[in-house]
Each structure stands twice: as C-alpha cells, then as structure tokens.
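The data below hold one chain only, encoded as structure tokens and taken in the form predicted on its own.
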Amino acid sequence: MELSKLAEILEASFFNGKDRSDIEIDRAGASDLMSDILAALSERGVLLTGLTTIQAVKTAVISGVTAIVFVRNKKPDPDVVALAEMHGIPLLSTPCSMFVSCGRLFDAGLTGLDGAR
C-alpha cells in the first residue's frame, strides 16, 4: 500500500516526507526495542514505535525500513526530523496506540517485517 493510504488508516500526520507519500509499504514492525527491528531487516517496511530519538532513525537506516510512525501522538525533536530527512525516511505520528496501529495495518493486509501473516 502507498504510504499515503497507511497515513489515512492510522489517522497520521507527516513531520517530513509527505512528498514521498506514494512509496510502497508492505510490511510493518512495532517495537520500542531497536534490536528487535534490527533482527528482522526489511525493505518496504514501516517501523511503529514510541521511541522518538535519533536511535530510531539510525535503526531504520541500518535495517532498510522505509518510514517511521510514532504512536500515541509522540513528536520527535527537530534534530531527529533533520536526520530522517537527510536519509529520505518519512516520519509520521498517529494518535493510535501501538496495539491499535498494528491491528489496523494487519487488517489492511500488511505482514510483519519477517513476511509472516
């Protein structure tokens, strides 16, 4: 699905990368432990997290995650947004919890980062 559709499903707003809202996403991973994301490398994936630090962006870069969605209306600092822009990673925020976000994306047909459904 396109990132714009994912944003609609999650009622999410963009911090950056709205110009890339047509990129395709087909996998999702949710964790506040970045080591869990690193263990399941994924391109065309989205990371759902409550962690709004630079570490989340660095993890996305290393793992190949395409976009990051911060749950529970979390907002990153400007330096986090700047790093994500530098690496071309869109950042979004949803008012939904991590649990609800995962459920909505699963219902919409996304798989886990490992491809499991």
The other form holds:
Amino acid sequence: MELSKLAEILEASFFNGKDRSDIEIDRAGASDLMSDILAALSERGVLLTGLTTIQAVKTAVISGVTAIVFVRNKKPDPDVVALAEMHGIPLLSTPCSMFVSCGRLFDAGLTGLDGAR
Amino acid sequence: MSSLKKSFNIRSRDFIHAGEASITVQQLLKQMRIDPALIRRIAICGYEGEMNVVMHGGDGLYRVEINSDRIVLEISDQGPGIPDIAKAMEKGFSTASDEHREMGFGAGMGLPNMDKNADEMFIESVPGSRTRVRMLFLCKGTK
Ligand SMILES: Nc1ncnc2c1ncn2[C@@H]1O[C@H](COP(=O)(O)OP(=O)(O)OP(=O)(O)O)[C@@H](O)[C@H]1O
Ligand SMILES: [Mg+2]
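Would you mind giving the form predicted together with the partner chain, to go alongside the form predicted on its own above?
Complete assembly follows, chain above in first position.
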C-alpha cells in the first residue's frame, strides 16, 4: 500500500516527507529494540516504535527502513526530523497505541518484516 | 583496484554522533556500486560495533579497508575490555544500563548479529585495556 494509505489507516500525521507519501510499503516491524530492527529485513518496511531518538532514525537509515511511525502521539525533536529528512525517511505520528497500530495494519494486509502473517 | 582505506574516531558515550561512520561508509559503498545486500551487512555490523564502543567501550576507532575482492572492517576501543568473550557472544547477554535500554539498546543481540552478517569475525580483548573486533566480507561470496 502507499504510505498515504497507511497514514489514513493510522490517522497519522507527517513531520516530514509528505511529498513522498506515494512510496510503497508492504511490511511492518514493531519494536523499541534497535537490534531487533537491525536483525530483520526492512526494505519496503515501516518501523512502528515508541522511541523518538536520533538513534531510531539512524537505525532506520542503516537497516533500510522506508518510513517510521511513532505510536501514541510521540513527537521527535526538530534535529531528529532534520536527520530523517536528510536521509529521505518520512516520520509520522499516530494517536494509536502500538497494539492498535499493528492490528489495523495487519488487517489491511501488511506482513511482518520477514514476510510472515 | 587498489585498496581504499578510511578511518573515523568513535567517542565513548557520544550518542549524538554514534553511527556517523557507518552511515558515511554506507553512502560511499553505494557510490561505488557495491552489491546492496553486502552494503547492508557491512552497515549493520559497523553500526552495532560503533554502538558497542559508545555504550560499553572507551574512545575508539572505526576502520574500513575496501578492496575489489574483500572488505575489512575493524572496530577497536581503549577499554574496559570484555572479560568473557564467549558469554558476550551469547544471544541476549547484555550488561547495558537502564539508560541504554531506554534508548532501545541492550537486547544483547549486537555481537550475534555482527557474527551472522560478517563472513568472518574475530574478537580480541584484553580485560581492563582494549577490545578489537575485525570483520571480513567477501565481495563475491554469498551469505
Ligand atoms: N567494545 C566493548 N567493550 C566492552 N564490552 C563490550 C564491548 N562490546 C560488547 N561488550 C559486552 O558484550 C555484551 C554483549 O554485546 P552485544 O552487542 O551483543 O549486546 P548489547 O550491546 O548489550 O545490546 P544490543 O547490541 O542488543 O543493543 C555487552 O553488553 C557488553 O557487556
Ligand atoms: Mg551491542
């Protein structure tokens, strides 16, 4: 699905990268552990996390995550948004919890980062 | 192709700049049109290694040597060293602090993940003194 569709499903808003909301997402990974993300395949994948740190963005850059969604309305600092923008990674925030975010995306047909359902 | 060497300093406890060496090298390798799957493995190993130096080690060095047939990555730091390397290599073993865990680290998965992604990995450590992790990547190999 397109990132714009994912944003609609999660009632999420963009901090940056809205102009690239047509990028395709077909997997999702949910974790607050950076090593979990780094151990998974992340191409065409979105990362759902409660961590708004600069390291969450760097982990996405290293692992090839396409976009990051912060759950429970968490907001990143401006320097975190700037780094994500520099690397072309859209950042979004949803009011949904991690559980509800995952449930909605699973329902909409996304798979895990390993392709499992 | 002659070999290309790059090195970057890593500062202990500098979470703001941690990962910059790995991201810079990732971009360099992309420009050199290296196989994307190989770039990804090198980036992951470098980043996990950098984070280990920042969290657990002293000031250190990230060094990469790029040849046409092999890429060598070496991450070293000036202590405190790893007392039991076999234990440190176990999945889930971690001495990370609560502060590290709040930042999303401390799963005890860094070294196992590096070992999985490198074609070969060697760790040398002198407790109380220094640690050096060397990783080898074969450019034509499949892993
Ligand atoms: N450079 C180092 N200097 C000293 N100790 C280290 C170093 N690298 C790793 N260690 C020790 O080895 C343990 C395991 O490292 P590993 O990278 O597997 O997990 P972690 O860093 O604790 O968590 P994660 O990598 O999942 O965030 C660390 O908790 C630490 O005790
Ligand atoms: Mg680690």
